[in-house]
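Next up is one chain by itself, shown in structure tokens, the form predicted on its own.
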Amino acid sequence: MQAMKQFITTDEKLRQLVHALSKNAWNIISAGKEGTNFIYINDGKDLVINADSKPTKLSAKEFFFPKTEPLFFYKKNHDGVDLLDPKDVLRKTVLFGVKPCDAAAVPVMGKVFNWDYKDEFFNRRVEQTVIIGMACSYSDVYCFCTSTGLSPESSKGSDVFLKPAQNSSYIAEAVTPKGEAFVVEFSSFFDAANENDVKLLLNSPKGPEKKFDANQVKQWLDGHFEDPLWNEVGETCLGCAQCAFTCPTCHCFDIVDESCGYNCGRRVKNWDGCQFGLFTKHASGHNPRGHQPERYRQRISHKFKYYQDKFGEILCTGCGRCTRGCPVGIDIAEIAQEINKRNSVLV
């Protein structure tokens, strides 16, 4: 494999960077500083670039996959009916200092999303985005992405990785091609970086202990579609779906067909999740997740089992997020945690 080309930077350069970039009609995404999301600044001084940082409360993956996106509109008319598209307002995009957990989000849905058929509302706009990921040295009781294969330096998904080194300064790698073109690109900004230069990286962040063993987690699913252990975990669950909606990698959806008077309207792709009652049932109103443990199960096998049997990727990267958030304190990693131990006595 070819090592990564590496430059270094600094924290004013990178405020410069948002400016030189807003004034050339980029979208710039960055996380807010009150840590809820990501949001769109035009001004260096809104730029959060933080390591420390604990993950935002929701993750960046709105802007890929938004939480309501018309496919087109269509207008009645004497003939018959004219369906429009939605107006392509995407510009060039720069996401930055994103975590490990979401960075590695974006090639794990972009699976689903180019399956059997090629999601181009999806496609274009990781197409048009560059994405600047950075280390984390952030670490809680809720952190898990030593268990799903990542770590707190893991640059999948980035196309531009930074590393903190010392004096507010970065060494920043390019991931992939689109990165190494955008450092060009913006070269002022960037500057070759030496041996020197990489004897100023801090220590690398150790991150969270391994807390659980994926692959027995799948090995136990793989035999225990039905079992106690869904009753013990569903009966807690409320069903609002608060995980899946902060989850970097959950994508169900639905589509809707909204009106706006007796002839015209609009069909859509809003965010849907898999703890919703209504979810799975059909028109004849039966529900083959009639009950919350059902639905519970379905997250933990889709997670754990079924988008591995598919796509060869766990669709989870640790990041915490539906534990944090979880009202009544379910937590996935301790579920994985139980699933291990009972894989053990049955080994």
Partner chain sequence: MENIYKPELVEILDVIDETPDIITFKLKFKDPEYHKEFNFLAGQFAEYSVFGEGECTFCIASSPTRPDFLECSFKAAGKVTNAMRRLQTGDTMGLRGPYGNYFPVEEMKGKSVVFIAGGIGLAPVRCVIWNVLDLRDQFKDVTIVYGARSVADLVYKRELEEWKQMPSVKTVVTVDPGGETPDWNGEIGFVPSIVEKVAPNAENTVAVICGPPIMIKYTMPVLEKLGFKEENVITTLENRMKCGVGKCGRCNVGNVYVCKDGPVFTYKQLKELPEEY
Given for the second form:
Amino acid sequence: MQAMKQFITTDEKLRQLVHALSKNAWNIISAGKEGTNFIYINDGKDLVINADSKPTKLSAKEFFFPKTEPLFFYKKNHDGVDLLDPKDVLRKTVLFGVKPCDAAAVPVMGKVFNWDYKDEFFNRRVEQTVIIGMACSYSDVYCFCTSTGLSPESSKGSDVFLKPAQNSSYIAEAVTPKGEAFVVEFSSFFDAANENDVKLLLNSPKGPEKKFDANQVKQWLDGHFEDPLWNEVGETCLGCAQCAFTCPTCHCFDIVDESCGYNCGRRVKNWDGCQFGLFTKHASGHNPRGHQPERYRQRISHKFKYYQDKFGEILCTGCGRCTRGCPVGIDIAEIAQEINKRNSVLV
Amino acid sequence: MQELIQAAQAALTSKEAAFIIGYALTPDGKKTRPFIARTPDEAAKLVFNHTCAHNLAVYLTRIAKPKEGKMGIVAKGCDTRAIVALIQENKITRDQVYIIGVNCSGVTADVTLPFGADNLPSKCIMCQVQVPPVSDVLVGTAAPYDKPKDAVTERMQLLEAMNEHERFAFWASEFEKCIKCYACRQTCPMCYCEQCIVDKTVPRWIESSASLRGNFSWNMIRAFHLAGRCIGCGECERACPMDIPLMLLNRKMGMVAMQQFNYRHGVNPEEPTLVGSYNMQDNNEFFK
Amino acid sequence: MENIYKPELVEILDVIDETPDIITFKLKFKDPEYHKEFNFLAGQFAEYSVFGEGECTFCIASSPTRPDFLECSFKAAGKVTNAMRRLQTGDTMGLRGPYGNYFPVEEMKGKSVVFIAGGIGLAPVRCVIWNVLDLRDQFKDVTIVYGARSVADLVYKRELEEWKQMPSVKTVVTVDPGGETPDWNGEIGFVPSIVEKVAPNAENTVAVICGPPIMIKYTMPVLEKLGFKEENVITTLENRMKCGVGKCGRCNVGNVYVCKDGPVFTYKQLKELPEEY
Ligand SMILES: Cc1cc2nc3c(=O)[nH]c(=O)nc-3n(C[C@H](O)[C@H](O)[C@H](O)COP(=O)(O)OP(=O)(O)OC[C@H]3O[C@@H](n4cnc5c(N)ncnc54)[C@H](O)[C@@H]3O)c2cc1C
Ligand code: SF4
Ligand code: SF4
Ligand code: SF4
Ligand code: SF4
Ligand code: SF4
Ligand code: FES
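Take the protein just shown as the form predicted on its own and give its structure as the form predicted together with the partner chain.
Full assembly next; the chain just shown is listed first.
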């Protein structure tokens, strides 16, 4: 394997880079202060590059799979209907300071959006975006990236990956050809890193302790579609979509029409989630997942089994958002731990 | 919390209650979450501490009513207001619930941080019911705690000082953030409709998109549906992943109900509801 | 940009009232070239749209052997289907498809076929029936057992008569007890017991079955008793769908996307899936 191309840059240079990007009409997005949310910026001084920050409330998925997105517009006329594709031209976009658990989710979601039929709404956004990932030295009781095959230094999904070094500098790795092209295009802000530069790297962040073994979770799920566990964990779930909507990997959506009057309107794709009771309800009234525990089983099984069976990826990057925000404290990592425990009893 | 466990076990053993909706520790032992105990053994897991912020009354309308015995519930003073409100709205009757009232010394806003004056939800800062006014059995002790100034009240004053354009701009910027996860609705003990108006499709009253237009209709309609009904538990705001200050709306509605009609929901199970009753003496000034 | 969610426009050529709440639309793509190139197989479905109301999923109820038009039969159940009920001949709709897998008509050739349907479940079966009948000499015995709650609830009444007249097909139509009219000359009884009575030979035979879950539940043991093997009993699932193309995450049963890996399954395949349909 070819060694990753490494560069060195500084906090100051990255801020200048924002200025240059802004002059070239790029869309610039940065993690917000105190990690509240991603924000659009135009000025280098608003850039937040902070490896210690808490994950944003919403993940970065909204920039690839927005909460609501028009699919086409319709106009009725006397002899039928005209359908118009969304005309919005996407600007080149750069996302700064994306954590490994958010960046890794992009290729994971890319699998479902690209098997057989291709969802170009997702793809074109990915193509237009340069993801500048950054090593993460935050970790709280909810984080568990290390249990999903990632780490605070995984560059999966990033185009350029920053690792903090001494004196407010960063070692930047060009992870993908797109990332490399970006660094080349803006080469005045990135210098080739030599051996001495690399020695300036700060110690690797430790990351959260590994909480469970995802392979064993899958093994257990393979044989426990029916199990008392589902009632235990799902009974108190209130069936909102906080967990799905804040999750970087959840990708379910609804398709609905919205009119702007009698003759015109649009069809949109809106986030949806499998914990809603109406999600699978048939028009006949029959509901294959009629109770909350069945819906919760779907959530865990999709994350740790079905998606792996189908696409070879765990549908979870361990960002901890679902648990951090669950109004009733349902903890996905803890459930996986419990499954591990039951597995070892059986083996 | 031996007292709580004993009360729960007694209710389960005597079959007075079919189950007890309460709190149990999470495996890390640091926080609690809702837990439904069905046997005296399970009831031994029940706890009550500063992390028991959830209003468990939400489960009274979500869980299948037992064929025999009552629905047992562990309730703080503030939570009993929701139970009383549900009785007033004929969703449950008083003899369908067995209330284990817990004397409360405040709960945390953020469960990962220690309890203290800087980690109190607004409901605890404003609390006047540390001792539950309604219960079948009362356990624990209510200790006084330091209450800082209430940030919600302060924000409310700021909002009231705004003109309507400023206020509209404020809410537009807040509602813009809404992602339509409906966590506010799902955690709300008073949001129990079998089919919520947002889920009605024939016709569709509220756009399901999380666009500004759809979000405005959703958040405003929810506020209206809770006018004079919200019991101020703050669960919706606690659940909102986007930090939308929903309590500002709810508090205002509650204040109007008080000022205009001298009404407070969830206080007296015998009292007719504000929306469900008409009084010749009611203030009619707003019909203009 | 290729837009997999944008439908093609179709025109309603005819509206046929099958029962008080089931309607059949005869459709043709507005673009004649597209119509010519539109190929599908029996059992596939499509997403039909009424602009301003939304989309919904129906099987293509007409046979690929009759390519002049497409047909769908639907029951007014909710938002879109009720809006469709208000449409008339000449109106424009949208259609995306065909999606999903199909009945193994090729593999059924040289075998006998038994069709068992209940209520609107005849719609997906009907496309295979016509497919088989249009190639009649390539199959052995053909038996059709169809039942509905009452005479008024029978769909495709004209075609039922047509099938009954065909000497090469054994057609048995039944209504639930109490659902008959004074001049009813068909069977009276529930589908499972009629199947038992008709007792089709299981030897070298494929059964295609579709209808309400309760009908399927009680017919399966009958078929088993008659000697049908699970791999020779084929049905189609109706999980709720939105995208139809394996994206929206709504239709899965375990690790199977019904919209892509289905909707047609053999009983053997279904038994291996979690019971979530
Ligand atoms: C592969 C496949 C093939 C199918 N083939 C056929 C077919 O050939 N023919 C056919 O008729 N159907 C078929 N269906 C079922 C069909 O897709 C649904 O009946 C249809 O999508 C209903 O759409 P709708 O917009 O009218 O209902 P929606 O409005 O989407 O209604 C759906 C949900 O809302 C509820 N609901 C709707 N309206 C109301 C209301 N007013 N009040 C309360 N609740 C309400 C319903 O109970 C249901 O849960 C098929 C489904 C699949 C997956
Ligand atoms: S956030 Fe919690 S309560 Fe809401 S659906 Fe997810 S697990 Fe259930
Ligand atoms: S399931 Fe939870 S922890 Fe995993 S990626 Fe989604 S939000 Fe993060
Ligand atoms: S967990 Fe649920 S909401 Fe998330 S992708 Fe899977 S099915 Fe969809
Ligand atoms: S609206 Fe909010 S504060 Fe009021 S009762 Fe519902 S959850 Fe509690
Ligand atoms: S909880 Fe917040 S984000 Fe979710 S629907 Fe309610 S207001 Fe919107
Ligand atoms: S219908 Fe969308 S994934 Fe199957």
